[in-house]
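Take a look at this single chain in structure tokens; it is the form predicted on its own.
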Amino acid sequence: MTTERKRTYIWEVPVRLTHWINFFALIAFSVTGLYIGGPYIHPYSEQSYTMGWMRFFHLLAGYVFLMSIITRIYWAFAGNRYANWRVFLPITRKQREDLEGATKYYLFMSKKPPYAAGHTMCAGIAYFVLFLLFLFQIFSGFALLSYGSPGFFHLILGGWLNSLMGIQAIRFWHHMVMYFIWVIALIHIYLATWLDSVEGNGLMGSIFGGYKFITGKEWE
């Protein structure tokens, strides 16, 4: 018997944006960031520019990444019931029993699938968790970039950290944490094709149109 599907919207357009935004922000900033602090290409010229568009890139990388954010904080009090803030933490007796079930059969400890129309709680945390350190990112990175380049805009981004901490902790918090992300990235991507083969709900498609195809024992 073919259970019955019903195409449902989910993600909308600024949550769908701003994922693929950061997606290639992260690469922009992995390949000129791991140029930055340790240079693989060799210049072939007195003239060669290498090292300036490397930092232009990084940094133009940061600002279209620092509006993505802002923009996505806007949609978590702006959104639909899938976008909101209350999804990245249990606060309900409802997600603290999704954050239970989800646990469970990532540990292979159930054989019950999560079926969340939305994240399942225990994506919601994983992203909650990606998003302070992204934060931690742009703070760090402008932090670093206000001492060659003071100002009260720079200091209000990332400057203050300076006072918390020293340039080379800074620098080394700032490449080590680019790591942490791509760590919960490939995770995230595993997880989701995996769901995806398991449930058959397009939760892979959805990123890209929008729409999942919900069996009604999605929790609401």
The other form holds:
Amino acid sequence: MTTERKRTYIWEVPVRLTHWINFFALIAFSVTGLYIGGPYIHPYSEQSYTMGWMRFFHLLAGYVFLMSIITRIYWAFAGNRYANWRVFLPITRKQREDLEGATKYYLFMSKKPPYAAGHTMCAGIAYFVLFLLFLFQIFSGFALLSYGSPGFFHLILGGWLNSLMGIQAIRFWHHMVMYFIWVIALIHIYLATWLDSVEGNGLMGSIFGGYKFITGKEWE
Amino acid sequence: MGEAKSGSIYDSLRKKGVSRRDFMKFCSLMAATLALPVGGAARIAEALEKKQKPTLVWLEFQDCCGNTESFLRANDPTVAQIVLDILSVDYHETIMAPAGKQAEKSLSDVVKNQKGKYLVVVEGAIPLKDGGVYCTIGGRTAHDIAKEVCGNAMATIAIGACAWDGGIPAAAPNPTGAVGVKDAVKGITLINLPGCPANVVNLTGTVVHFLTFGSLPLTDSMGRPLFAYGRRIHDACERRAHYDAGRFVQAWGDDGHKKGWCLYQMGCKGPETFKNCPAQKWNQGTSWPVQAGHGCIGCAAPHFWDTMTPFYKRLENVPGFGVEANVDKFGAGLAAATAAGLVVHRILRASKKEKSSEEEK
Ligand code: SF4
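I would like to compare: after the form predicted on its own, may I see the structure of the form predicted together with the partner chain?
Everything in the complex follows now, all chains and molecules, and the chain you saw is the first one.
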């Protein structure tokens, strides 16, 4: 099989930047958040400020993450066709066919890899769900913060959630959704490395450099 | 400050032997509780020197009498005297002398003769299910009595968690359809003092505010006075420094517990509860739950029996996965199951690949 590969710019800077900010933020969130939910180290010194620092970095990551999500939302309208909001929802018939194709491939029901220049439709939907989970984490996080420091800023960013859910329910789901995000992240990494190895179009490298090496099958 | 008007609250206190000094101490305590600016104590004193005692009736419905106990245990002699003297308690099922028909008569006398001029304290929830038959007094339902007595009052004070939002009687599955006063009787002047029980100082403060300024104190979105419910327990807690430092009690009676460390890991609900317990304390400022070494259970929070349990854990359990399935066990299990699933997928993938490469040959 001879294929001519074309070096194509897929992921623009804001997409890659927000991806990696989110990557590091999620690690920071998990490490500090697990501590805040159930302290797992117990320093016995007079000088310690463990919970204070954990909360500081959790909140810092929170604000950085918020900026990242706002940037990504903006880019869903301003960016190229691979970053556009339409790739996250199966709107067209082609997209729905792609969804079926990719799903079948992942379940070993077909031998044809999905070959997408941007996201496969499966990935698009997963990221849409992930995005909703991110929004929930932002709102619930600020809702919890608004308890200690009520104010207009925290009210619009999530304080309003307090009138819809009890605070313990917000805590519960804020904690639980972290695990849901872990699940999506694990599957994401697994499928990305797999597709990279079968399609050979530089998928794993593309999230660093932005370019994929398209074979032409992607456009079919 | 001029002479006390005869028949005023101060006048009757003086006749009972309360000294000017104790009276002023009381006024200062009230001014501090209500967070009034400089001069607040003097204004309170002035009002109490002029005003007559308001008539107060105390209704008990689905309750445990805990707020009454708290009210009567204001056992510092002067405060108790003053509290009981500021209020002319004309009807209170637990402490009044008359019984039966006579008792009901004193209630209807108040409603008839002092329409729009008396205060009502309601303790306990009001059941609405099946026509309200689950709580009746003298053959009338609690709902009926509340509508009549609160509807004709100058103001109603719902005291305790149950009178606020149904409290313990309204806990799931709420068999009697219990609700608080705010849902049972609409369109009345109402203030809520939730807690299990409410602090008598907050009750007195609310009444004193009413006497001094002619209005009920400012409330939050849930109808609770801000002077008592405007601040989170966690933000005023004396163990907060241990929280920030990461020094937590991990088991009852452990070293940290003996040293007075933070009770966060033992399920303390101070971070989600608004009340002035750390400042006001109980039993004349002797102590309060967290000081005594037990975490806050959030009794002043909405529907606390449902929302703040389990009291000794930070978060609720995951429903449907057994008693011990907390969110961490569930979540870690979920992540592990995903990882295992992916490993299985990888193995399947490998075996498929072998097959297809064999086919190609
Ligand atoms: S004991 Fe409770 S209220 Fe006090 S600092 Fe710890 S968690 Fe907060």
